[in-house]
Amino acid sequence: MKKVILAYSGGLDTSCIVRWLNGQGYEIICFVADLGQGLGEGEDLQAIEKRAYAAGASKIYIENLQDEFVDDFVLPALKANAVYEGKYLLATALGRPLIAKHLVEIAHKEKASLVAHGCTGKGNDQVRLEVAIGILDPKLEIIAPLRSWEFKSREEEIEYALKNNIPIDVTKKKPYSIDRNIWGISIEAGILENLEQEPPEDAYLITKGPTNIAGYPKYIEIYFEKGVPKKIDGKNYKLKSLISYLNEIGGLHGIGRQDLIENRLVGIKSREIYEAPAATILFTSHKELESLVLDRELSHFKEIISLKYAELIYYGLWYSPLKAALDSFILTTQKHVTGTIRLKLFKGNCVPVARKSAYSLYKKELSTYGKEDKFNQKLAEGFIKIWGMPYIGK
């Protein structure tokens, strides 16, 4: 009997998927990457074991990667300004390359040939996985039981689900399809896909909607190190600590709800709901204080290489070598990344209110309309004539 190592989430695909492949003679071993969805009010990793088993594994691995995760994954997307289409986290994308590392890992540990994941056909994961496996073992084999078995719709699965005793959280009522890590959560499927319907209440899991948000502000001080978060208010944080501070923070005031038709990869549209309270505040935050240290031309120079570098996480390419040598780029812009931003969270908006930096390039006495102003306006005339010399006729 082959071993095949299944990227299992404990959700209705991956469940099934562990049952299906039992039936065609292969043996089952679970690998399940803690990325956050634990905590707070998320999955609780011993019912996903109770229920890989009760469907079938052999075997499960648990493996808690959420410093990993945050350290070598989300921080340097954060460096990057990295958002995709001008809304998406990129939360799920970061993760699949962790996942993909560690599927190899236990493959190889497990002297096992064959991998397998519950993406669907018409996906992103697919490509982020297959990709990632790809470059860092090309010998192994990928199993895609989406792309090939006999089920068309979530309400098979569920049906074959339930016969089979497989125990889900799912319901037709509520099929959502949900993958959440510590970054954020996305959210798509049922209801979801009639683009004239509001999203409904339940389908977000750690804001609070508009009529439960607290009627009065929060202001809170995030102190960047190199483009690293390491304070709030004062206090020290390790990172994995300080998003889930956010997290329960900026949920409380609605922040990090998107709405998103999105593009993906494969070519066609679909609607995403997301949430990600605390990558909406460092994101915020992040940004605006490199508008305070950055120059200008580095400034307008790194948008490009953030929408480049959202989109290589996005396409499944970390392990590309563009990533790579834009990583070295972006830890060159990140030197003087270093300062405290005060931010405003009220009623589900996020806005930055001061700014503060040994870094600063703001400089009061040239900006200002006062009586403090020493900036020699006479020299704007010749300015003007040698920047419009190109365009403006003799």
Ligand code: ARG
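Positions refer to the first chain, counted from 1. Just so it is clear, the model here is predicted, and its values are computed rather than measured. Rigid core (definition): largest C-alpha set, two forms, superposition within 1.5 Å. What changes on going to the form predicted in complex with ligand ARG:
- A displacement of 2 angstroms or greater separates the C-alpha positions of residue 53 between the two forms, with the rigid core held in common.
- Core-superposed comparison between the two forms: the CA of residue 152 exceeds or equals a 2 Å shift.
- After superposition on the rigid core, the Cα atom of residue 382 is displaced by less than 2 Å between the two forms.
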The other form holds:
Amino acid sequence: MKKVILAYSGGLDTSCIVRWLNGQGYEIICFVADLGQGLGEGEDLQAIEKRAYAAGASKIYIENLQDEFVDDFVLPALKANAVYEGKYLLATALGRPLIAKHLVEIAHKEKASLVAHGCTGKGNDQVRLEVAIGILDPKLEIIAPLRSWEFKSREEEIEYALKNNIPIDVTKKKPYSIDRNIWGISIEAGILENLEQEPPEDAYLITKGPTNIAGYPKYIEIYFEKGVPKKIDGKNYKLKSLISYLNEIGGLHGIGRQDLIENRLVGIKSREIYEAPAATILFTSHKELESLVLDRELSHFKEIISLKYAELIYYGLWYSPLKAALDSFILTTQKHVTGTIRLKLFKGNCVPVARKSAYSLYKKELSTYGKEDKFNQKLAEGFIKIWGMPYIGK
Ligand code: ARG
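Can you give me the structure for the form predicted in complex with ligand ARG, which would complement the form predicted alone we have just seen?
Now the full complex is given, and it begins with the chain already shown.
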């Protein structure tokens, strides 16, 4: 029997895939990547395991990859200030290359020549997984049943699961398609496909909305060292717990909601809403610190790099040579990104209100309008003449 390593979520699609591939004569080994989607909280890990075996899996790997995710995928994106189309902090997109990496590793360990996933043929995630897998091991064959199987609807899949005694929870209504990890939540489908409608409150999972949002402001101080967030209010945190903590307080203050009509890689425009409290707070504060310590040219050039970096993540090109080259550039820019940003979280807004760094390039004696002014205003006259000469003509 040929072995297949399947990226398994425990949901209906991937459970049906196990049985469906089984029926075609494959042995299925399931791999569940825990990126902070709430496994073991709402989702009972044992139930997932049971479902995988009931569907016909021969083995299941459940791996907690949260530290690797934040250290090796989220952090480079944060240092880069990566944001897609001005709104999306790329939680889903950053998870895919990591899942691909582990799928490949398990395939090698299990001496399997096939891997499978449950992505649809219309989305970005199939591209991200398959390009990453292809780069990491071009010899592996990839199966994507959702692109080719006979089921046309969720109902047909439920019927198939019931007929095959796969224990799925059919009572749960599923109004949205949700992808969640510690860096953020992506929510689409259902009523959200109506662009003329405001997203209903029940679509949001971790951020409070207008009616139950905290009515008082919360101030926090984030300390960065070479672009890495290390402390909140003077207390040291490992990156994973720092992000979890910020998700909690950010959520309470309604931080990090986005509603985006986005351009997918496959040419479709789609509407997705996002929740990313910690990502928003960290992105805002990291950028604020850079404003203080990066000189003008580096700062402006980095904006171009940020845009490209976000595109590479979104386009599934994490393991590309350009991404690696940009990493070296970004690393250099972070040399002096050390200091503290004080933020005010209030009713959905996350605003930097104070900043401090030993590498600050701000010089009060040059910018002040007070009497301690050291700026030589006489020099400005000559500067303007030469600067404007090409246009003024004299
Ligand atoms: N649009 C986002 C991306 O391409 C998220 C995709 C998955 N979304 C979901 N709701 N299942 O990265």
